[in-house]
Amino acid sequence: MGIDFKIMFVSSEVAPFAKTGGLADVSGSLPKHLKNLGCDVRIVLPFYRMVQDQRLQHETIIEDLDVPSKGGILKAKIKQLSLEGCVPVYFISYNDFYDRGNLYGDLNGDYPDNAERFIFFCRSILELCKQLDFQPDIIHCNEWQTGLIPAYIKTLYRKDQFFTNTKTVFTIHNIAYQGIFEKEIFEKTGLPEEVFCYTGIEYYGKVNFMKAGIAYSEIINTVSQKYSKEIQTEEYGCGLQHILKDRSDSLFSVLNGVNYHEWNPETDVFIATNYNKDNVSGKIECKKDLLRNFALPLSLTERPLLGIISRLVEQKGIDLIVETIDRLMAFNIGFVLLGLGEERYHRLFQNFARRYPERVGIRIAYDNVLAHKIEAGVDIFLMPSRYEPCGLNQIYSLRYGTIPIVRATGGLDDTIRDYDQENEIGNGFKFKEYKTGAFLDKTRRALNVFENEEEWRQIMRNAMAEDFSWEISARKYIELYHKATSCP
């Protein structure tokens, strides 16, 4: 197979090395599928303490990488290993910036030097390419932490012949996180003064790293078609809707894929019994196993069991669940939750568990094994998000025959089709208005369908037949790379 593109894939987090959310899952999966499609793809991320603690079998390939900075030359070490033996992964090692307990901040908030940390990261990527003599056709940048790279390519490195044919693709995973810093930071970027303007990096007198990525990359994309439309509106654009509208001809969408090697009830090593769309009998055993994990009575096996795996923040629609849970309990259901987030939500859900000890199970934690057990063991999965760029759990749920109830926003709207009882089509339940009444009505409808065993089996079959594999998404990224390289 010939090489289509040479790609430097840049992300601030990559599974399984460093993860806080879905960005890591994408960054750990997409490059492997690009490799399978014939691309020479490399991954770069910081060498965080989280990575160091894993004691991985890496090697130091560069002892001193000179990285220009406002204060002079800083020197980074470059570590390397392979992702599943096929994709080279480079780690930028600079302890002053990355040897910390977390990726972006602690209990006191974001690290105060995050701007400097990711200015350094962006500059080091370009110097690393030159040191490796790896001339990328595409530098694929992800989120605000990489947003300065397109700006550097168009300014400081514009006359550098090494990057003459290099184009940038910038992926927005969540526009709510933009990397906004005080104007004083601009001098530390090293960018020329003309970049600090309305059409460039300037944002209401401050510096906006994501805006830099949007302004200077050849191609911008986001992670669902609906979200690409939403972020061009005042409601969802978080202040960047105007520049996104201006660049709408260069704005595309590619729905995130999922890793069916990890999330598949037929092979999942974490669930009690494997099953598939042709024989779902094992799901009952998974439900019993889940109830035992939450110390809930097995009598709930006969009742609908609803579940959530989520960051406990307002974006995820958690307030809708809080406001309706007492009314949901009136339907004689079981309810389990796994998540971490805002302390107020921790307290509220723990109170619900005390109020309904025989029917509510709460785990305030991050637990990958339990997440798999929930996907396999619950009947209905709740994702009533206020906004959701793509979402992955609703897609995992489909493969497990766990029926999602979602709000019609972002990737949730693109992946879930509201069940049509008359024609027996659809793979879940979907409501539009972000209101407790709309959420409760749709949940009531799902519970009514659940009572008809034959009909519920039909919607399960519809759900489990869906295919959101990464290979499909990777081919669409190849199309975007072709568009980028054809830009003047």
Contents of the next structure:
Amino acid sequence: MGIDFKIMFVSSEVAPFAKTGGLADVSGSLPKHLKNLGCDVRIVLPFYRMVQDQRLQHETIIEDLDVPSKGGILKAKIKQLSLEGCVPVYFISYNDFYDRGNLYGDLNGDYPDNAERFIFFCRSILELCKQLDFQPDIIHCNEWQTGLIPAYIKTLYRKDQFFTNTKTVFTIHNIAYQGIFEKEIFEKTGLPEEVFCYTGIEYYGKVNFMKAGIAYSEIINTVSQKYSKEIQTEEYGCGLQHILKDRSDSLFSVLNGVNYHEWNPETDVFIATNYNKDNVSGKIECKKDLLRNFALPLSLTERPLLGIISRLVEQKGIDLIVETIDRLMAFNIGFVLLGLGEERYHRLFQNFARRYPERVGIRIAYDNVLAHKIEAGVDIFLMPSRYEPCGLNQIYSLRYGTIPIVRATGGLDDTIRDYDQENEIGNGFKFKEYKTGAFLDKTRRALNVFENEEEWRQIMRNAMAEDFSWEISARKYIELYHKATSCP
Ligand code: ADP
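Okay, that was the form predicted on its own. Show me the form predicted in complex with ligand ADP next.
Every component of the complex follows; first up is the chain already shown.
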């Protein structure tokens, strides 16, 4: 089976250039692995101010790319550099849209012209392919920001010989963010009237970019198997469960891989002492280093240390933590949290730190170095999410011998196996119901096992032996590309 696909990989965030979450990690890693498998893959993202500020060694390869828009032709510049010397990265530069403080919004909420910003993005990518004479077999679209591309290919560009053999794959990383806009926006997309319908972009009288991606792409996938099933239900589908069910024959899943060059205690440059699965003695030094970092007493080294790194939003199950913190602290544990998100959570956690100054450390920030220190320094990682498309932190935790307690949802359910004491198998602790009782029971159980040093060491061994590297997942994407290209 040939795997020399030509792929345009489109994402609104790509690490290390622009990141707000896991999407960027995937977009920065997967293309390199596709390249290693023989694909000609190129990445494209907007030229945000955040990218400009990095003063990268890019070159301007197109001064004036004509991008059709409602008001006439707009002119984009195209910048290019290569990711780790192997994958070309194109940046769509258009300052009116992308030269802003953030990617999607500020303290006042989403930018009011997000629809226009990403209509322009989608349209510019199709024009860029033509200008570069890069005829992709696959345009791999990610999230709502890219959802119009499949619709354009199937309508406005259908008769364009250039795209005759181009198919689209649409990856859903989080169905809660759909890009829903007022009906007036439809006209600005330039799409033909027929697209504004129940089986197309229309959503309760509005325009839904993610729905367009789902409706018009050849293949759809999510980032874990469990999540692909969950989003076909009312509880998790966020209103799109019906169209997903209708398209279930074309809906697949590929678990995200992780970048073990970055997240590996054996080579991690940010942690106090390196260690590996054969010799975990360095972990205790990492714990002490972390406690110092949070100005917590070193006497806590003897106690179980629980940690969280997370966007502080409802999705992540933060309410469960807030509601149980006092009962958790009654277990005589230490607790550290690194996170950024909703203001109300910031205040609550800062209060906890004041109430338990000797045992709770809180950092309201985005801090990659501290994230590494927490993965290495805590004993137990908490991820009690309401829903979790894939989740990366629990997978990082495994490699660091940091045992996750998770709720059985989405990728958490697919990656974590509840510890079975009798057979000594399992890599973490998992509870089902989104209820404080279920969470506390599981935590109590984990802490009981923690007290038995030998048993805990066994779970750590099980966890550290897991392998979620990209090689396996990249091959699965190749299978999806085969499926897409064999669609009529
Ligand atoms: P999501 O994409 O829903 O936020 P994931 O678990 O898929 O969740 O990915 C989160 C990524 O962002 C991980 O790489 C994690 O380490 C990182 N991250 C989240 N919050 C912070 C933070 N406050 N500081 C540093 N890194 C963070």
